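We begin with a single chain expressed as structure tokens, specifically the form predicted alone.
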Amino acid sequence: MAEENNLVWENFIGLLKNRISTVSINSWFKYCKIYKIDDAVQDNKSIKVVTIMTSSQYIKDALIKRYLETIEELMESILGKNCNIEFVLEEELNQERIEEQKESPPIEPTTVVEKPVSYQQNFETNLSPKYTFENFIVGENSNRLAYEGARHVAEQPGKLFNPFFIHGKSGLGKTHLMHAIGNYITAHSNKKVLYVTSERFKSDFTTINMNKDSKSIQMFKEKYRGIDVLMIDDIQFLEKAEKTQQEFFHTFNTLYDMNKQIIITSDRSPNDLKLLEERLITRFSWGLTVNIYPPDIDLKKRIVKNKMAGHDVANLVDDEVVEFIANNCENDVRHIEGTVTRLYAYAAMMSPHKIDLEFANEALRDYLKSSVYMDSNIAKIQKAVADYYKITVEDLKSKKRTANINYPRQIAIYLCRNYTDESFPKIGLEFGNRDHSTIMYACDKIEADLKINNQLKEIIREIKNNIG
């Protein structure tokens, strides 16, 4: 029977692959099953009732949210009749299984197994308590994929989304997820975590390279496939490390093969990283890959409220002080919080009775000069434009959509997309997180313009010239 479950559930696969992506079916079907099939009988009728066993509630609630009726059409034509779809959580099952062994008599061990020799001792999580889910900052359109993945790794370690891929620019917030997955899974299991940088995966490399002694040997193994999660940052860092690599790449196959939870960050996307090999690129893309983007306005105002609260001065701090700090820092939870820390500092030293505005200014009026934010194109391209149709940045990172400043709007982000090396979601942030598809249709339009309107071009070329 259950190779014959197995046959139809192998067909089902085949099937769906004509309905849904390779990724979708590796996302929501790869650790389900088909547990058992019934006959039944339903308004007179024979039916088949299909069982389908998943690895977690979140993955059971998601086939039944999302592809329920697909599910029921594809078996359909499979088993030739009318099918009911039921599911069925591994856990709950082996929850029966413990409970019936309770009740059966004990069995005592005929054979003694030695354990291997362990050159571990104090084993090293590296994690930073500091680094949690409930202190990461969610944004709508920022970061809320990137948080849910890692919720979810964290609850179903090697079940779900494996390999975990965060991608994206420095101080975003991939190590924080990294450690706050670590962390939850220590708190909530007795799993064991390892924490590396790239660059101490390549350093113990070398160091059991160099020695081929057979103790160094089996402590590396030890400490990187003897483990539950292994969580490697920067991994582009090992793109010149050619035997470095190598030797990642057999340390991931283990490690997958036994469903173990691997997690990378980059500051790339996989197939950006041209100097890794192709085998690793490939094994990236198994999982579940997101990109944390930069945080809109509204984040940043949360970050910048998040950094202040429970600071002895909190409460002195005027709501523009928020507004002020959140347009014109980086797009850097690093450098918010350095600001933030920077302000206090201010503060301590001058002791006013409230810190408002011209406070604020005053304070941090260098710190935000040197600011990679102040001194960014599509910041200088914004203010460019809107001084020359007399109308200010936040109308064009506004909803409003009279023609006055429409139209600036679509310029502004014509020259941002041909003229700085920014992709289409950036853009759509800097502009009032508009999608990729309103960027797309804007530099459309103003590229057609351009085709037929002389004054345009006489325009743009004077805005250019105010860039500098």
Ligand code: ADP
Contents of the next structure:
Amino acid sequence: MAEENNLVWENFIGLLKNRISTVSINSWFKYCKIYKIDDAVQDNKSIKVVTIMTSSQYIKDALIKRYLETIEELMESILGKNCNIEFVLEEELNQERIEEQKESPPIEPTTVVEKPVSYQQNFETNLSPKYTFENFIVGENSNRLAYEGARHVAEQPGKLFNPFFIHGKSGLGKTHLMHAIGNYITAHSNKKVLYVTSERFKSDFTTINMNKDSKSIQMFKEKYRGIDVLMIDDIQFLEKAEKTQQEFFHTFNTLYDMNKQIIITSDRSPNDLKLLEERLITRFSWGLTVNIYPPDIDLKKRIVKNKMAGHDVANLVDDEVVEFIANNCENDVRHIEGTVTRLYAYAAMMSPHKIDLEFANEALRDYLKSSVYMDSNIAKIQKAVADYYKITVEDLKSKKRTANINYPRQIAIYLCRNYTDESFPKIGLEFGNRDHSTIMYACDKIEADLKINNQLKEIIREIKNNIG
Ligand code: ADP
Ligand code: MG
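After the form predicted alone, can we look at the form predicted together with the named molecule?
Below, the chain from earlier opens the complete complex, with every other chain and molecule after it.
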């Protein structure tokens, strides 16, 4: 029996090779096999129930979500009957055995241990060495001015631009630049640099306010006034803290009068910090205020490339993947980083032979802006086809495979492929996450039908007219 099942599986993989890439087969089907094939009856017809064993829940979910239709189709062609596909997890099958082995020691859960920080963390400065000027990528329209300003401040702290005020939306590199300045200064001088978030400043101040003993007041003053460079990150969080603002005002004045450098970041420009004391806002504009704008496409591409470089799998990445990520991620460097990290985590899990568009699509589904797939052309075609056949766009995207839905779906897919510039994977995504082999199959099918079916030609002409 097991022999037979293995044969069916081999046969299946053979057919699958014509439908999906080797990468996908290795990623999803490599560790699967047929657990059993049962006979059953459904709607008075005899059918086969094929139970596939998978090695993880994750693979199981992916197979159900993306390949169920393909598996069904191929199994039906091999077994010559309608098939229902079921799945079972390897560990479920092993469950009994595990329960028998109650004596054995518990399995240590594999925890992801964060790499120990390899640098000597310096609590005095709070600087993180991972943010430097060298690994800050500069783009003309986005952050050039902020970068140049920061370099000047780093080279001549307290002299040129004081205070130095960087503002911009979250994730655009304000904190990075701030640390880069601090790291540069500590590497090139003996100056004392202190980086704090505004919350930290506030909590330090609140503590001395509660204790009110002269020793902690002294410590606070030393910490914040006995330094050469003070960096306050995300000053907007002081907006509602009036007492802390007053204290910051005095700290500011003391440092400023001694030509000590002050660097501030905020998610808004000084004038938009409506709840901050007027006198603070005035002071912020004494020095240089720079804005960081969201990256344009060119900068995004460079950042993606840069964040990808240096990893083991970097050479597996297709150029079009860089393009794809740059086009589809948010205008936010943090999100770009997260996207690359996720792609690589997925690659580590799947060990693909190459990281191409299809793989990236798979890995980054649900992570990138969904709107990019809402291509109006695809949506228009779907609507026109659904209207023509009096079904809904949801039907087209659904898993339903009845003829009255399947055939219109194939027509819609054919139209998308031939009348938009979208790739198979993208079209697949818009048709309920279908695998691109299903998309290819639909196109071939309709093309073949068109050669012999004049009525279909007429239908397609009419739908195209309706699209306009
Ligand atoms: P913000 O403080 O503006 O919210 P961060 O400085 O924390 O943003 O940046 C978010 C992440 O993006 C950080 O990991 C940072 O290193 C990275 N980053 C931002 N801008 C750049 C850039 N121009 N080049 C390289 N990395 C960047
Ligand atoms: Mg920040």
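From a predicted model like this one, the values you see are computed outputs, not experimental measurements. Positions refer to the first chain, counted from 1. So that the term is clear: the rigid core is the largest set of C-alpha atoms that superpose within 1.5 Å between two forms.
A displacement of 2 angstroms or greater separates the C-alpha positions of residue 82 between the two forms, with the rigid core held in common.
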